Amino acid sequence: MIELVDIAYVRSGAADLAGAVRFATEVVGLEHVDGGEPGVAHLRADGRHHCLAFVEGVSGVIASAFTVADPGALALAETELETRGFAVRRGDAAEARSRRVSEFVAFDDPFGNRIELVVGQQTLARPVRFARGSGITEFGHLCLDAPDITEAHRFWSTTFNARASDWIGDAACLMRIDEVHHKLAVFQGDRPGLCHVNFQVAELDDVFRNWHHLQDHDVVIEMGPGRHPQSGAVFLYFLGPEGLTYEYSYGVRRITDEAAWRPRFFDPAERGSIDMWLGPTQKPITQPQLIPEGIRP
């Protein structure tokens, strides 16, 4: 089994690369990090170089990564998924040096989801430089889109040390690989793609501040804000250009005795069981995963 360590960046196509920018900074908040290469533009939110970085091109989601724990453990990684009958691809320096990262692997999921697997991800000793005061303070989880999340499950929990936290329907599993409710979420959705990316804020009150900043820039917001039963997260979905969807949230739920801990399965269909606070809600609009020809861009 492969042992997750962290989730590490999102790397995204933007068809409008100044206005991807443009709307992670002033609207949601982020630092971008010049780091001085043409067409891309890495984003930071807590003490990585980068959570998210755009390349400048066709809109849809390029890959999503993890952190493993050192060369070794991606070494023993490429061989698992390779005896487990995936074609694996390993990054040149060039692309490793883009991604602010050591060394890398690839491969696309069951489900056709962009894969990296990664070591040595860049931190960066300084403060965060926000661009605006969002309370955000950190890169809190990835989801990904898959037609079967029960198989989706399967595959995370076996081949990687992701486990089930709670599960809601045949609409989505919210899986764990730290004390943390969920660092990965898998939802329903006819093709793969990139879900939303969340970012954990210091208060309640910015979720609400982050609201009326939304409100005020005629952001549409998709749903909230709201609670959910299973994390117990105030949380604030809302979409960005390129079809990103990104999410607020505060007071995630940890899990700190395993042993403990037994999955839940909430009824999508129940009234509050997305939304606590009975608000409407709607599943967040997907972005796309682009097809790769190699592991470029």
Ligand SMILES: CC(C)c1ccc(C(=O)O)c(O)c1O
The other form holds:
Amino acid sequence: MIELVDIAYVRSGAADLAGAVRFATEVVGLEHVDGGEPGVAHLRADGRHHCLAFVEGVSGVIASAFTVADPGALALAETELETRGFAVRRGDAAEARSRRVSEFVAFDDPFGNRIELVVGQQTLARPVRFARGSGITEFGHLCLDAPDITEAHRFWSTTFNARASDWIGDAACLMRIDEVHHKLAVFQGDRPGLCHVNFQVAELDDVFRNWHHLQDHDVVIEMGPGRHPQSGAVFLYFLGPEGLTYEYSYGVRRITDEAAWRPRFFDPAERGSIDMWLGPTQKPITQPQLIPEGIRP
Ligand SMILES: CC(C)c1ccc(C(=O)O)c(O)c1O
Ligand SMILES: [Fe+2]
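Form predicted on its own done; form predicted in complex with the named molecule now:
Time for the whole complex; same chain goes first.
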């Protein structure tokens, strides 16, 4: 069993790098950390050097990354994945530098999502220089697509320490790796890809202020404002460039009594199972997973 300590970053291809950065800063509110690396832009939300990197090229998600404890844990994870039949690749020094980690390995999950396990993710000591006052406090979670979420849960909970916090029928499984209700979610989708990235905001007011900001900038709102009955968070999903869906949310539940928590099963057919406020719901638009040759057929 491989212990995931936290989510680390999402790396995404961007056909229009400048446009993706403009949106991530001026609209979403993230900081653009200038790393002086041509063709790569790092976006910051919290102590991590970055939680989102855009790489100039074909649009699509390149990888979703998680932290493990230390180099020893990474070496054990590498062996464990290989024993389980996964092809694991060690990142080279230049790739690790671009990711601001000391070491990483990459593999494809059984559904075709490229996952990276990292150690030594760089922390920046100085406060985040948010591009605007969106109220972002941290990179909250990432959500992947998989064709069968029961199988996806089986994979994440047997290979890794992910535990189901709640299920939305066969549509989605929300999994925790620490006290936060979920840092990883899997949504049913026919192809691998990144369903969305989530940023927590400090206040309820931030969600609504951001909603107006998005509307003023003609951003496509996919869902919300609404409230998820699972984490209890107030949410807002919106579509950015390169097909990347962002979510702001406020008030995510923490599961402090691990022994007492039992996952709940919500029926996706019940109105209110995704939004307690009964607003219109839809599956967030997924950014397809890239393979080196291009987009997976
Ligand atoms: C619609 C998706 C999978 C979803 C459902 C519930 C929550 C939550 O409880 O916070 C999410 O964050 C989601 O992204
Ligand atoms: Fe989410």
